[in-house]
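Here's a solo chain for you in structure tokens, the form predicted on its own.
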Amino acid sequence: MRGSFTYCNPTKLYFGKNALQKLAGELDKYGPNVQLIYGGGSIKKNGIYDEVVEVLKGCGKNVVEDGGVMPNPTVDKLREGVQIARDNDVDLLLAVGGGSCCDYAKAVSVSVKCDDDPWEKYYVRFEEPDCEIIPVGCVLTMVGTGSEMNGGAVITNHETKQKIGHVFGTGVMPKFTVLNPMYTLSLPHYQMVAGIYDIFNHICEQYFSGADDNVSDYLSEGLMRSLIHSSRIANKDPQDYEARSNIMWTATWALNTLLSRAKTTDWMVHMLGQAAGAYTDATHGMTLAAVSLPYYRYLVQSASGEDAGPGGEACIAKFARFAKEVWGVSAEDGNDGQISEVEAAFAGIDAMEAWMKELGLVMNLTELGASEGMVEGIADSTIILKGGYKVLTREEVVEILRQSL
């Protein structure tokens, strides 16, 4: 490991079948008034909800209910979100609920007493807060962002056509959370798998750069290996508790910041599938197997040509070791004895379609609403970043665009 870092995570977590018991000694710590952050209402549905007010209740909490957190959250119901919290005075925001309601709690905690409109100062200048921060609490109950162990905060604004993400310091970061692997049996089929790929990719997010001997790379591997397991598993018997329940702590994991630990980082992935998704409104995790393929050949391949920049056989050699230590293909596999690494790097993503194919993901932009029309506007929305084996030129976004359609 080549580089210095400080690491900190303050969340602190309940984990099992009866981990929602832990909750009332958590809102002790709090006062009065809790904004019940939700969704749609399947916990009302599933009985969720029924037993989060109860503690709730118990604890002699005034609750102020906050529903309709839809999956990309907007900048229009943060400001309504703000409104209530700031109505109510509220103490904290409880989160019920998966990623984009905890995306959106953190987003409201940041914004209540910030005198600046949030979207210009969280999502345009990037600034961080200088105001007081509302703690936020989380019950989840769908897996696959990892913000229930992290700062991350990502918002969508329809008007810009831009989801854009904001990774807040430890002071954001949830102070609880609640992991009951039992609360995400009741998914559907489309979400868990969406939720598992958007596990692995960001996984892969944080392995695809850098060009030393890392201990995080080697956590990566091992957790990539488990949630391929698991989610075969469950993508049989989505009622299989021991295969959702590692998939839940595998995704905690895959980006609570342990692994980016000493790592540039890529994200190329996630900027181009967040683009998308403001166009189309896509399930994340959908719109992410839908560009990450062309994304990846064409890391590859620019690796392997000619004109292949400094990172290129960083590149080449890190993709060949996924291939090897992931999906068990080896540079020595050929029917002579062996293959080139490039021929194995190609070889690994082609092991990550057929078991992304496998689960039922969306292979294609297409099919989630995107169209040849909506390209450029998608490219300009596409944030361009540094910390990959290449750095793309808007040409280049847009060809990979087009190879996702």
The other form holds:
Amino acid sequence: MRGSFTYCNPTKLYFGKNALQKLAGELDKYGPNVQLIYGGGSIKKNGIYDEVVEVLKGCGKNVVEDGGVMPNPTVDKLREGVQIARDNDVDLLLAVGGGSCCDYAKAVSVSVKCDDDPWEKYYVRFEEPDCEIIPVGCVLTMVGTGSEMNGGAVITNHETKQKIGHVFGTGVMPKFTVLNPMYTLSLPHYQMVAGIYDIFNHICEQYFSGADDNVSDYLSEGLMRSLIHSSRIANKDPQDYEARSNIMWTATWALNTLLSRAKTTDWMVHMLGQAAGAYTDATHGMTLAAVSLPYYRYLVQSASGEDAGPGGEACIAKFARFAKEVWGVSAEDGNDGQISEVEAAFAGIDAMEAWMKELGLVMNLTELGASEGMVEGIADSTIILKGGYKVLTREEVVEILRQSL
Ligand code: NZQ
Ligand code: ZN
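Requested next: the structure of the form predicted together with ligand NZQ (the form predicted on its own having been shown above).
Zooming out: every chain and molecule, the one shown earlier first.
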């Protein structure tokens, strides 16, 4: 490990079947007005809404309703939530739902006392908040994003066809999160596997960068192996508490700022997936599943070519390591006892593809509503980052998107 960094994660977690019992103790720390943020109604069907409201009332809180947060929350909804918070002089934003509700709560938290337009300030100019931040708490019901213990807040602007994430600092991270794996058991299979792939890709985005010997990569391999193991159990029996609880905890550690320490990190799968999401409004994890394999194969292919840049060798070595440590495919596993490092790298991606198909992920953008006619626009919306093994050109982005259709 060669880099220098600061590490601080202020989010307090309560994990387990009785975790909601800890909510009252947290609520006592804040003023009387609580904005209760939730999505399209799943928490009313599965009873979580009633449980949470009972605790809020028991603590004597004034509950200000803010439901209807859509998957991939929009800038229009954000402006509505800011108005609700201002009108009711809110002391705490309590998100009860998945990443969309948690992200939205964070975006509201930095906008209530801000005079600027939040989209322009945080998502176009990427400025940091310089106003009072309303505290956020979460009760998580959908696993995948890691939003419960990070500063990420992704907002979609349908008008400009952009879906942009701002990763805020420690002041915006949730003050506390309730993690009860039982709450995730009512998720439809589609959302469960989309979340599982989101977790896996968060780890990949941090793992596939750098050439140094970094403890983060060993942690990543352990988390990926655990996730693959638990995902297979949950895929067969979604009601398996032990598997679902492991998946929930893995999601948190996959993206709570630990793994990224001293890593440059890649995040190009997310940039491609988010741009596609801005055009299709598709489920986040599925957009990632659709673009991952063409992107990773393109990286290995380019790295093994004669004109591979300086990142080429490190890229092949890391994908071969991924094959061996995560999928058990090693460079010695060929029919003749010898396969090259490049072959091993591709074999690891093949093993990952087989697992993705086993889970039933949607693995192309066409099924998610994208078409050839959208490719140029999606490419224009794709932010090109520089931390991975290759800095893509716009033409390469177009090529990868075409292969993802
Ligand atoms: O809206 P309701 O009715 O609650 O239904 C939701 C929604 O339709 C449903 N759901 C949630 N919990 C449920 C449930 N249904 C039944 N039982 C339950 N227990 O699931 C659907 C998806 O929920 P959503 O919150 O949208 O999913 P997710 O957690 O995947 O969040 C997606 C958003 O997070 C962003 C994504 O871009 C997307 O906007 N991300 C946030 C990140 C971060 N903060 O760091 C990183 C991620 O990479 C991601 O970009
Ligand atoms: Zn993600």
